[in-house]
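A single chain, nothing else alongside it, follows as structure tokens in the form predicted alone.
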Amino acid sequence: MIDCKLLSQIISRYKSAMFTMQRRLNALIRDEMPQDLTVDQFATLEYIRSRGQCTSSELAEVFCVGKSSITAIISRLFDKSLIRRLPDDKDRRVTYLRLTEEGERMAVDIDGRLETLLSRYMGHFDEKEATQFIETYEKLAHVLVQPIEQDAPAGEEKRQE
């Protein structure tokens, strides 16, 4: 078990490494862009291509946003010819969504205008530093997926709701 006082170091440590490297990473990915294309439409596109095809309820859980904000974004998607809907042959409620060719092409082309950028700064790092680096974001990141009574630490009591 980590002492508290480190882990409150490492916490507000971390605080400051994220909200640097999110701001300005998100600065350096906008200028990627199309002047038309914001980061979440670019953020549906990716996930989307992904998967092959997904809900608008799939993309609202899995970028933890309300199903409005969801639909605006897919409607911009649907209006610039980079999505098609396709309605489920068992279940007309359900609609699928799925990349045009011209989506596709996008979501390409600024992935790979994505990796050279990122490679800039990833490049800095030796391939240990870099494998351990990405182990360790994954396992924050599959943390941070799992139940809410998952959260406690081994040993410490789950919190009761």
Given for the second form:
2 protein chains.
Amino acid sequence: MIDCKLLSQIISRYKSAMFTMQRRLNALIRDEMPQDLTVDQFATLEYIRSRGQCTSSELAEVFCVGKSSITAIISRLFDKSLIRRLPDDKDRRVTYLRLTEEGERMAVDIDGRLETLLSRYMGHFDEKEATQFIETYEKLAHVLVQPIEQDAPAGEEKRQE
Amino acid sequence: MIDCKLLSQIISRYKSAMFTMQRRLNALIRDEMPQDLTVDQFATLEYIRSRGQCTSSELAEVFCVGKSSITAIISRLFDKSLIRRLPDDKDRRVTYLRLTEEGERMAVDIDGRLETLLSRYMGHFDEKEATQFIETYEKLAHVLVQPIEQDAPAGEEKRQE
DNA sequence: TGATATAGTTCATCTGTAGAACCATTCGCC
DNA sequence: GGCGAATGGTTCTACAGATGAACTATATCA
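Show the same protein again, this time as the form predicted in complex with a further copy of the same chain rather than the form predicted alone.
Below: every chain and molecule of the assembly, starting with the one above.
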């Protein structure tokens, strides 16, 4: 695998870079938002757009928050006429969420601005480095959503729910 | 620099990986927090610890938020007896923030747990990949805190304040 | 049919954030 | 030296997002 001491050092570097990254990037993204739309609201819009439609439960799962948080965000977006709720007629408990025309327009627009923003920074790297980076990053994101266990011998029933 | 089409594709991949990463990692970190300490509060503690001491203004700068947000966090930490405020006797406007004994203990403890947590994921990569990754990541974090302009020809007075 | 699970909402409560108003102090400069 | 501007920090109000528990309505399963 990897030398334990080096690993520890990399982790420590990762922690501080991550911290800067999150805070700073979030601030930059916030600046690109139109009046009266928050970053989280945009993220929600964007997720729905990427899926075409989805449910509240799915959003809660993906965003790693409780369903009541989603309800709050959704109703704000609904009040702004950016999304529609359409009930499933098979299962009358579920309501699907879709973007309205305006929601679509807005999401596309902001998305473009974010692309411009990010390319201003990503442009610093050459093709090889950028590709290598994004691949590791995606792998990391991937293992992060795994339940956790992979090297535990057996009898580990904790953790995954 | 880098092919425009490829760049755009990388950005798009980055956006979605970043999204997953932030949400998921945040949830995992939250699970490591002791009762009655939030992730932001820990981040504040940790930053102060890394510096030995610091001011509210510095925190506001680093966290990319207004000073009033910092005041709020600081007073909660103060109420929990995790930090001390000590006035500078040169400049009587500024008060330095330091960890208390208990704050120090708590920060160290959580920090250890985060290291364990992260090593569970980082352990997936070999030395070369991990090193390469963290280097690009740090570079990215670095350019992110730069004022922005680097390739603008001239007469650009916007943006940096 | 009846217990249980699931989808989603509502409510109370808390944290973090913004922004404006404000106080105290220090700085710049005439 | 003194006065206006800048700086460090707090307070206040308002709001977004998060939690967790209680609740409704519907579906599933045995």
